[in-house]
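A lone chain, given as structure tokens: the form predicted on its own.
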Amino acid sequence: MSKLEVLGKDFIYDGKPERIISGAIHYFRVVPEYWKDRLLKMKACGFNTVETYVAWNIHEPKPGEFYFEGMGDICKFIQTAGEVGLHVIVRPGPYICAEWEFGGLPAWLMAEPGIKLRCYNKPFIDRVDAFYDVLLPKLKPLLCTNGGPIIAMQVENEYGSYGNDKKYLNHLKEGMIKRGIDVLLFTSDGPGDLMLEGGTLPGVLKTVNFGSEPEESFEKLSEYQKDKPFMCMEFWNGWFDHWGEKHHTRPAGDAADVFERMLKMGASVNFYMFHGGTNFGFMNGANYDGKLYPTVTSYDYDSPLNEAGDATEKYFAIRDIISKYEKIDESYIPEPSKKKAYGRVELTEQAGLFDSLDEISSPVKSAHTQPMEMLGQNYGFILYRTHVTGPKKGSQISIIDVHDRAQVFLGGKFMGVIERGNKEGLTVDIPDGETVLDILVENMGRINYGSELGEFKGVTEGVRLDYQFIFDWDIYTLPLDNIEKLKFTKAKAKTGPVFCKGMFNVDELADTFIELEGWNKGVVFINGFNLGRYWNEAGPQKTLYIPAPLLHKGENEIIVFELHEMEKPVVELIDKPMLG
């Protein structure tokens, strides 16, 4: 029976010392057709292990309904890693951070009565246990103790950055053991006292996460764990982007230098990320610091393999370092994926959102506004509709409290945007008689890290006209998971919210990137697949990645949901990314 064990300062596998050189690839951020390609490139770089989180919200989209197919087929990903000769480290959460929507927690948890997240709270624990009852038996046959590639699993994730409930952590640990997980268990936290005090357990290997200063970080780890292997479970060799900020890059030489300093200390390392992939659909997370900072659609992360899976300068710099310590085949040079510029595509058909509500939603009548989660909705948009009477000049419309970004329409006319944290609202003139008031709210991605974790989306409190709360609403949930029901017509409107559709032909399948110059903000669908959000006004990302497996030979469909306006209904498919 093979097993990864700890003997003094060394990891031992199959009776021999083994240094873990690992990298993170999240199966849920990469189309399955590309899993093997990315894993082979990792192996060729000299790595012996791949690490992945498990995204609970992918696998249990609704309470008690489980999904382990397609991009959710974690077992196939792990088996593929084993086939190419890689060990696997699994970090099953239940919380993962990962700049992923709600840190991997399912949004429907927020509707559970009495729930408190990430602590020994019975409603939360019961849901975690029910998920682990399904997940862990699937992973058990893949453990190295059963002949599979999984050598280690994590208990929670960076818990010391959130709380200190040891009863909760111990419940997770014992629950894993009870369900047959007999591989090495570990925790990972930042290299600080509060984090290491709160996030660790006796008898469970402690690891630390950082991007620089390895000497100081491992010295701090030594204060809490003597005579055990040094392991950086997250070496942040790149970084992620928020909308409205600059694109992050880190020099290859700088990342390689820190990596080699760890190797010289005898440490094991897990690169976060080795290949970042993409936050497809509405699955990007967000950070909060008095203001919401949503993560962009690309999760390129300035990783050794870029978003399209191509080897970068950082890849070769890292491989050069590894070759000093391990024997690798340096003659293999990973080929970039085939790219193609399919050119301009005119979107000749349109369907206005307000004209299409009956096709894609059914209204819920409610005296008061309700957030998404209380209506069984996880992601996307939500529309609140009511009637106001006039004439009223200089009236103030206020939303208390909007999560995250609301477009306000009066009689179908756009009045303005109210964003999260806006206390002022909008000043409007209400005409004589009765007028429709529409408030379209976008969930920009749930907070994935920190004390603000666990939020409702949509209008979370209420809407006021001057000092008076407005009641009697029709609420339309708009997860946009059924846009095939839209009825398109020839039209040339330049303002949204509007769905625009066009077709293009493919003779040779290749990766491509969609550029939306002249568009403002919205979502793109390719052949019904939600690629994710664009927001040209904010940047830095200017293109969305389209992997070749999402296309098919012959005719392909593009639908763009534009929230504001476009210069002209034309997009371009180009052969390179523009990330800022």
Given for the second form:
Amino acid sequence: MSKLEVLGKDFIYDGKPERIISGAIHYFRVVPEYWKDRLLKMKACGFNTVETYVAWNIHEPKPGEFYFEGMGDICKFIQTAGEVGLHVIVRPGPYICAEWEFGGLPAWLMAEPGIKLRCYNKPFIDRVDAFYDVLLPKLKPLLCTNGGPIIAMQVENEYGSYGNDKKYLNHLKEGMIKRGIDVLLFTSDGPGDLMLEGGTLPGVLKTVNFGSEPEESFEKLSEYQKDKPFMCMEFWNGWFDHWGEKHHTRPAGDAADVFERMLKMGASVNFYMFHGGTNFGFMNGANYDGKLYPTVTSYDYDSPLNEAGDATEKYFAIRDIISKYEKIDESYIPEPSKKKAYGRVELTEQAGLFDSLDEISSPVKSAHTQPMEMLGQNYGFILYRTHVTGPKKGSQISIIDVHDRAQVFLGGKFMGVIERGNKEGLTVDIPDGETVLDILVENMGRINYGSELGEFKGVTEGVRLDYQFIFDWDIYTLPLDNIEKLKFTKAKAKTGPVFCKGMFNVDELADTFIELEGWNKGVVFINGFNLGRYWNEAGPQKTLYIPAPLLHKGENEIIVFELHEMEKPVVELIDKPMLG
Ligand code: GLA
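Alternative state: the form predicted together with alpha-D-galactopyranose, after the form predicted on its own:
And the full complex, kicking off with our chain again.
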């Protein structure tokens, strides 16, 4: 029976000392057709292990409804890694952070009465246990102790950065063991006292996460764990972007230098990320510090393999370092994937959102506004509709609180945007008689880190007209998971919210990037697949990655849901990304 074990400062596998050189690839951020390609390139770079989180919210979209297919087929991902000759480290959460929606927690948890996250709270624990009852038996045959590639599993994720509930942490650990997980267990935390105190468990290997200063970080770890292997479970060799910020990059030489210093110290390393991939659909997370900072659609992360899976300068710099310490086959040259500029595509047909509500939603009548979680909705948009009476000049429409961004329409006319944190709202003139008031709210991705973890989306409390709460609403949930029901007609309006559709022909399949110059903010669908959000006004990302497996030979369909306006209903498919 093979097993990864700890002997003094070494990891031992199959009786021999082994240094773990690992990298993160999240199966849920890469189309399955490309898993093998990315894993082969990882192996060719000299790595011996791939690490992945498990995104609970992918696998349990509704309470008790499980999904393990397509991009959710974690077992296939792990098997493929094994076939390629890589070990696998699994980090099954339940919380994963990862710039992923709600740190991987399912949005519907918010609607569970009495729930408290990431602690020994019965409603939370019951849900975690029910998920582990399904997940862990799937992983069990893939453990190295059963002849599979999984060598180790993590308990929670940087728990010391959040809480101090050892009973909870211990319950997770025991829950893994009870369900047959008999591989090496570990925790990972930031290299600080509070974190290492709160996030660790006796008898469970402690690892640390950092991007620089490996000597100081491992010294801190030594204070809590003597004579055990040094392992950096997340070496942040790049970084992610928020909308409205600059694009982050980290020089290859700098990352390679920190990596080599770790190797010199005899440490094992997991690159976070080795290949970042994409936050397809509405699955990006967000950070919060008094203001919401949603993460962009690309999760390129400036990592050794870029978003399209191509080897970067960093890949080769890292490979050069590894080759000094381990034997690797350098004859393998990872080829970039085929790219194609399919050119301009005219979006000749349209369906206005307000004209399409009955096709893609059915309204819920409610005295008060309700957040989407209370209506069984996880992601996307939600529209609140009511009537107001005028004439009233200079009235104040305010939202308490909007999560995250509202567009306000009076009689179908756009009045302005109210963003999260805005207390004043908008000043409007309400015309004589009854007028329809529409408030379209975008959930821009749930916070995945810190004390604000666990928020409702949509209108969380209420909408006020001056000092009065407004009641009697029709609420339309708009997860946009059924846009095939839209009825399009030939049209060329330039203002949204509107779905715009166009077709383009593919003779040869290749990766491509959609550029939306002149468009403002919205979502793109390719052949019905939600590619993710664009937001040109904010940047830095200006293109969205379309992997070839989302295309087919012949006619392909693009639908762009634009919230504001576009210069012309035309997009362009180009052969290079523009990440800022
Ligand atoms: C932490 C988390 C990861 C990720 C990184 C930043 O270390 O554990 O999930 O969020 O930060 O990318």
